[in-house]
Every structure is written in C-alpha cells, then in structure tokens.
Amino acid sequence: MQYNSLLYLLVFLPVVLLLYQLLPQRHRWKILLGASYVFFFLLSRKLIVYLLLSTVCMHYIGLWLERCDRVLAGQKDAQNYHALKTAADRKRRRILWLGILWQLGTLLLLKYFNFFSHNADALLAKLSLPAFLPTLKMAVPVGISFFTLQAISYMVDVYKKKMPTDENLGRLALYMAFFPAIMEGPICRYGETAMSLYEGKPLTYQNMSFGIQRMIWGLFKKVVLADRLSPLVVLIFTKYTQYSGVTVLLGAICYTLQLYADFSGCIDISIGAAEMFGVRLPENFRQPFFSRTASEFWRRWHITLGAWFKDYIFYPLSLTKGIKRLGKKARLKFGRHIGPVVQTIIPLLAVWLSNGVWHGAGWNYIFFGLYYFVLILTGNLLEPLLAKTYTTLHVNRNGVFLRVVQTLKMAVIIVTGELFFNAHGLKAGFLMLRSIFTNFSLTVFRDGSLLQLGLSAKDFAVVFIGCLIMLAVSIIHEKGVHIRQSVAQWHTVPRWCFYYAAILLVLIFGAYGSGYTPVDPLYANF
C-alpha cells in the first residue's frame, strides 16, 4: 500500500479520518498509532519488530538519562558535588552513546553489512588472503533510515536538556510511526510533531480542504510526471551502453526531474495527509532548482535531512576541542577567512560522507556525497576571490543575468550528481558521463529512436506541459505567494471549478492502469 495507491487514498485514509473524528479527543492518538502500525505492517510485515525495538530503546534511554539527572539533583548539597556531577556527566554520555550505537548498529547491520563484507573480501582477495566475512540475507524495513534519525535526535535533545524526557511510551511510539511520514519522511523532531499528534485536534474544514489540495498537487507530480518518466529512465540507465551520449544525457535529466517530482510529490501527499489531522510536518523542499550554489541547493532540497546533519554532526564536531584548536591555528596561519573554512573541513567531510552512506550501500552514493563536499568546500574557499572579482568588474551579484547563469550552472551540477546517484555502480556512472562527451550525437531526434525509449509522443507532451506547470508553481512560490490561501479567497464557483480541474488533470493524465507498471516511491528505497 503506497501513498499514491487507491487503497490508501480511497479506503485507508478515509477510514482513519472517520474513526479519528468519531472517537473522543483523548483517545484519538490511539487511532493514529494503531493505523500507523497497521500501515507499517502492511509494508514490512514482521519487520515491524525493528520499529518497535527502536522505539523502546529510545524511550528507555530517555528515562535512564532522566534518572541520572534526578539522582544528581538529590546531591546538590553534597560537599563533593562537583565530583559527583563529573561522574554523572560521564555516565550520561555513555548512556547516550549506548542508545546511538544501538540505533546506528541496527541500521548498519541491515543496510550496509553486505556492502562492507563484499568490499573487505575483495580487498583480501587482492592481497591473496582468504575471504572470511559472510553474506547475510536480511530484509530491510521500509523507513528505517528515517525513523533511526528521529530516534537519535530525540535522545540527543534529551541528553542536551533541550527538552524534558517524555515518559509516555505511546506518544513516543506515535512520533516514530506516524503513517504519513514513516515511509519517506520528512524527518521530524520530537518538538515539532509529538505533542500535536497526541493532542487529537478535531477535523476542520480548512485543514481538510488544504490537506486535500496539497495531496492533489503531490499526486500530480508523482503520478503524472514521475511515474510517466520511469520507463525511459529505467531503460537508459540499464542499457546505457546501447545509446548515444545525448540519450544518456536525456536520461540523466529525466531522472533528475523524476526524482524531484516523485520525492517532493510524496512529501506533499504526506504533509497534506498530516494537515487533515491538524499536524504540521516540516517542509522538505523549497524550489531547489532555483539555487545558485551547491550550499543553497542543499538548503532547499531534502531540507530536514540537511538540517539533521547540520545539528547532530556538523555543529557537535565543530565544537570539539581538537577542531577548535585546528581552527585557531588555521586563522593565525591563513587569515580570518581561510582559517574558519579550514576548521570546517573535517565536520563538512563527516556530513557529506554520512549523506552519501545514508542514501545507500554503494560507492556511487559515497561518490555523490564527496562530490558535493568538494563543491561546497571549493565554493567556501573561493568566496573572497569571487567577491573581489565581482567588485572589480562592477557586477551586481543579485542581477538577473548573473542569477540566470548561476542557476544554469547549478542545473548542470545537479544533473551530473544525479547521474552518479542513479547509476548502477560508480564505474557505470563514469562510463555514462564519458559517453556524453565522446559519443554525443543528435540523430536520436531525427531517426525516430527517441520514441523507442518507453515514452510516446503524447507522453513527452504531457511531461513537457507538466514541467511547465511545475515551473510556474515554483516561480509563484519563490515570489512568496501562497497559492492555496489565494485560491481559498476566490468566490465559490471559480474555486470549485479549479479544484475539480486539478482532480481531473490527475485522473486523465496520470500514468496508471493498463500499460503502466506501478512505481514505488523512490526514496522508500533509501
């Protein structure tokens, strides 16, 4: 049962909404929790045990940390209070690391053990040593990469006393398992959603209407655009050696569009479904293709993942004594700009290695993370030189021409990154990239072979028009206009005509039914 399936849209979600509204407010969270576990069970069956274990671990680590605080609070008048506090802090750190290692250990075992095993055995074979690591047959539950990060964020925030320990296991379980976000996120923090999920707000007309509108927009991106592009993308990336460079380039561009439409579309469906219950999930995209730099792109793309890495990896590493000493020495040697950049190298590398590994067990994912690490680090180092150059040449950094050039530059960078991201291995990624420059031919547009890639002329027309619609909506949002609020102020007749037109657009042009293979949400695999 996927977010775009009829079973979810016409049966599961309406039934949950009905039961939720019928129950007294104090019991509504139980419906959400039960529905979330049913949804997860339908996706992963017995693998639900990993979600349960992760939740219980997070809960008891929080209680353990709180107990340490209570014991220390009872010793405030002791003569050796400072020594007791030092010992308590050391114990709290060990407790936190125990919880983190449990969460990360489960994730690494399920998703990455075979990857490390294969590469270790390959290295041993080159050294003429016998292989000894086994290959394990393990199924991976849907959403484990997402709910693992949520569990870690809760434990770290409790450890840092940013919020009190929640003794309510049911509330924590709902925070971890909430069905609209369990498959692909967005990655939520406890303080953002836990209380509103547990509160059981009544359904309102505005929340229902706004939620449905957001879901329709998500379905448009997912069903009309992403799923329609899937056959072409799969064919080109699977049989790239049979096609010219321009066809490979077309595949990379189409995959970039597919990934954005699929992932952001599913996030829209998730946010819309949560909004019906009065729950505000964090936004995960903000017109990423209008970015002018790699750093800006990752502030607009998969926002909650980037924010998680920044708060729980980058900043903690930046504040360690060793990194601070490195920064101080670098400032004395290289100056006030280069010095701080040098200080960020190790935390930045840790973030982007983690980003690559988080997405999947493959060298192409690690390369993808390092690719953006190099781009962002280079941009930071060159910033003074660029600023001086623009000033000397009297170039307006906010001028239209420069913005367009930088946006087009970023489009090339993004498409190149996604080519490696979706390639069947790092070697395949480099071969595909090389073919773009060494086997570039425009005959695909003249000999009719373009229509042999899984899409008909009508499909290409629908994709083109759909992309124009998506671009127009992005421009409107970039200008700060809230479309749903604007439409809500229209008179009744034009407003409902707009709603019905949007629904018909998805129903008529959606890639489903006979001739189409259902496509699972792409980020559910990560």
Second form
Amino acid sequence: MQYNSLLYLLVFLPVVLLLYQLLPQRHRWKILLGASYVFFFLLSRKLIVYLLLSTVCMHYIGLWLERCDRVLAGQKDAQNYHALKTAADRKRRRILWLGILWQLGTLLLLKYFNFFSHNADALLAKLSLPAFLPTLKMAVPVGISFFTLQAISYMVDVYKKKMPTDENLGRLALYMAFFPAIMEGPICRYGETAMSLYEGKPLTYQNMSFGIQRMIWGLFKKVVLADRLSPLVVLIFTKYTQYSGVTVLLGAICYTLQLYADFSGCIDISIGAAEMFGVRLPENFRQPFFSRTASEFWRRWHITLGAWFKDYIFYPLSLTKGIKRLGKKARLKFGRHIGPVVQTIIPLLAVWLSNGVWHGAGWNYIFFGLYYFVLILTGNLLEPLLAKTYTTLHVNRNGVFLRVVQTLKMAVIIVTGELFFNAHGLKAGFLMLRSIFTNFSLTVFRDGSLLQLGLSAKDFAVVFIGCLIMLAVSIIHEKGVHIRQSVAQWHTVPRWCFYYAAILLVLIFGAYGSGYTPVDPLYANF
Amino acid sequence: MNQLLEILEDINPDNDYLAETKLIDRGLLDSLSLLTLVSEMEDAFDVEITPTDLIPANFNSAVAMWSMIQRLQAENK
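I've shown you the form predicted alone. Could you give me the structure of the form predicted in complex with its partner chain?
Okay, now the whole complex, with that chain kicking things off.
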C-alpha cells in the first residue's frame, strides 16, 4: 500500500479519519498509533519487530537518563557534589552511547553488512587470501533509515536536556511510527511533532481542505510527472552503452526531475495527510532548483536530513576539544576566514560521508556524498576571493545576471550529482559522464529515436507542461505567496472550478492504469 | 555584555543584536559564524562551550548568549 495507491487514498486514510473523529479527543492518538502499526505491518510484515525494538530502546534510554538526573538532584547538598556530577555525566554519556549503538548497529547490520562483507572479501581475494565473511539474507524494514534518525535525535535531545524524558511509551511509539511519515519522512523531531500527534485535535474544514489540496499537488508531481518519466529513466540508466551522450544527458536531467517530483510529491502527500489531523510536519523542500550554491541547495533539498546531520554530527564534532584546538591554530595561522573553514573540514567530511552512506550501500552513494563535500568546502574556502572579485568588477551579488549564471551552474552540478546517484555503480556513473562529452550527437532529436525511449510525443508534452506548472508554482512560493490561502479567499465558483480542475488534471494526465507500471516512491528504498 | 556585542558585530555587522531574538531560527548566523563565535566567546570569557550548550535557545539572541556565558562561568567556580 503506497501513498499514491487507491487503497491508501480512498480506503485506508478515509477510514482512519472517520474513526479518529468518532472517538473522544483523549483516545484519538490510539487510532493514529493503531493505524500506523497496521500500515507498517502491511508494508513490512514481521519486520515490524525492528520498529518496536527501536521504540522500546529509545523509551528506556530516556527513562534511564532521567533516573540519573533524579539521583544527582537528590545529592545536591552533598559535599562531594562536583565529583558526583562528574560521575553522573560520565554515566549519562555511556547510556546515550549505548542507545545510539543499538539504533545504529541495527541499521548498519541490516543495510550495510553485505556491502561491507562483499568489499572485504573482494579485497581479501586480491591479496590471494580466502574470503570468510558471509552474505546474509536479511530483509530491511521500510523507513528504517528515517525512524532510526528520529530515535537518535530523541535520545540526544533528552541527554542534552533540550526537553524532558517522555514517560508515555504510546506517545513515543506514535512519534516513531506515524503512518504519513514512516516511509519517506520528513524526519521529525520529537519536540516539534510528538505533542500535536498526541493532542487529537478535531478535524476542521480548513485543515481538511488544505490537507487535501496539498495531497492533490503531491499526487500531480508523483503520478503525472515522476511516474511518467520512469520508463525513460530506467531504460537509459540500464542500457546507457547503447545511447549517445545527448540521450544519457537527457536521462540524467529526467532522473533529476523524476526524483524531485517523486520525493517532494510524496512528502506533499505526507504533509497533507498529517495536516488533515491537525499535525504540522516539517517542510522538506524549498524550491531547491533556485539555489545558487551547493550549500544553499542542501538547505532547500531534503531539509530535514540536512538539518539532522548539522545538529547531530556537524556541530557536536566541530566542538570536540581536538577540533576546537585545530580551529584556534588555524585561525592564528590562516586568519579569521580560513581558520573556521579548516575547523569544519573533518566534521564536513563526516557529514557528507554519512549522507552518502545513509542513501544506500554502494560506492556511487559514497561518491555522491564526497562530491558535495568537495563542492561545499571549496565554496567556503573561495568565498572571500569571490567577494573581492565581485567588488572589484562591480558585480551586484543579488543582480539578475549573477543569479541566473549561478542557478545554471547549480543545475549542472545537481544533474551531475544525480547521474552518479542513480547510476548502476560508480564505474557506470563515470562511463555515463564520459559518454556525454565523447559521444555527443544530436541525431536523437532528428531520427525519431527520441520516441523509442519509453515516452510518446504526448508523454513528452505532458512532462513539459507539468514542469512549467511546477516552475510557476515554485516561483510563486519563492515570492512568499501561500497559494492555498490565496485560493481560499476566492469567490466560491472560481474556487471550486480550481479544485475540480486540479483533481481532473491528476485523473486525466496521471501515468497509471493499463500501459503503466506502478512506481514505488523512490526514497522508500533509501 | 558590551564585549559580547563587540564580538558579534565583528563577526557579522548586519544584524541588530539588541533587538533580534531569532538569530539561529532565522538563519542570521550561519554555521561558520557560529563556530567563530563559540571560539571567540571561549577566549574572551574563559568558558568552555560544549555540544550540549549548542542549542538555538542559547544562541538566538545576545541576551540568551550572555545568560549562557554567566551560567557557564558560575559552573566553573
């Protein structure tokens, strides 16, 4: 049962909404929790045990941390309070690490053990040594990469005393399993979402209306654009050796659009579904293709993942004693700009390696992470030089010309990154990139072979118009206009015409039914 | 407090540090500025700022930063 399936949209979600509204407010969270576990069970069957174990683990780690604090608070008047506090701090740190190791250990074992064993065995074979690491047959529960990060953020936030321990196991379980966000996120923080999930707000006209509109917009992106592009992308990335460089480039551009439309579309469906229950999930995209630098791109693309890595890897590593010492030395030696950049090298490397590995067990994902590490580090290092150059040349940094040039530069960077991201291995990625430059021929647009890539002329036309609509909506959002609020103020007739037109657009132009293969949400595999 | 304001002005003079209460939430201090700020605060006020202290609530305004510094100084005594 996917978020864009009829079963989910026309049966599961309406039944949950109905039951939710029928129950008294204090019991509504139980419906959400029950529905979330049913949803997860339908997707992952017995693998639900991993979600349960992860939830119980974070619950007990939270309780244990709280007990340490209580014990220490009772000893406040003791003469050796400082020694007791030091011991308690050490104990709390060990408890936190135990929880993190449990959560990360499960993820690493399920997702990455075989990748590690294959590479270790291949290395041993090169050294003429016998392979000894087995290949394990393990099924991976859906959403584990997402709920593991949510569990770790809860434990770290409790450890940091950013919020108190939650003794309510049901509330924690709902935070971990909430069905609209379990497959692809957005990655939530306990402090921002748990209470509103538990609150059981009544359904309101505005929440229902806004939620449905957001879901229709998500369905448009997913079903009309992303799924329609899927056959072309699959064909070119699988048989890239048979195509010219231009076709490979077209494949990379189409994959970038497909990934954005698919992932952001599913996130819209998730946020819209949550909105109907009065729950605000964090935004995950903010017009990423308008970015002017690589670091800005990651502040606009998969925002919740980037924020997680910043808060739980980048800053903690940057503030370790060794790295701070390195930063101070670098500041003395290289000055006030380069110094802090040097301080960030190791934390940035850790963030981008984690980002690559988080997306999947493959060298192309690791390369993808390192690609952005190099781009962002270089951007940070060159910033003073660029600023000086712009001043000398009297170039307005916020002028239209520079903005367009930087956005186009980012388009090239993004498409290149996504080419490696979706390539069938790192070697395939390099071969595809090489073919763009060495096998460049425009005949694909003249000899009719463009229409033999899995998309008809009508498909291309729908994709083109769909992209224009997506661009127009992005421009409106970038200007800070809230489309749904604006539409809500329209007169009844044009407003309902707009709603019906949006629904009909998805129904008529959606790539579903006979002749189309259903495409699972792309990020559910990560 | 004046010394803290001087440090902040030195790092990024574009912000109104006496009035702004969402320096982190609104992205007015980026990660590089924040790391520079932490280092300068440690040197100027003889405190140690750990990852535990690095939460938006402690850095969203100059007043919040000053409260954190005073708390850390008191803990050091």
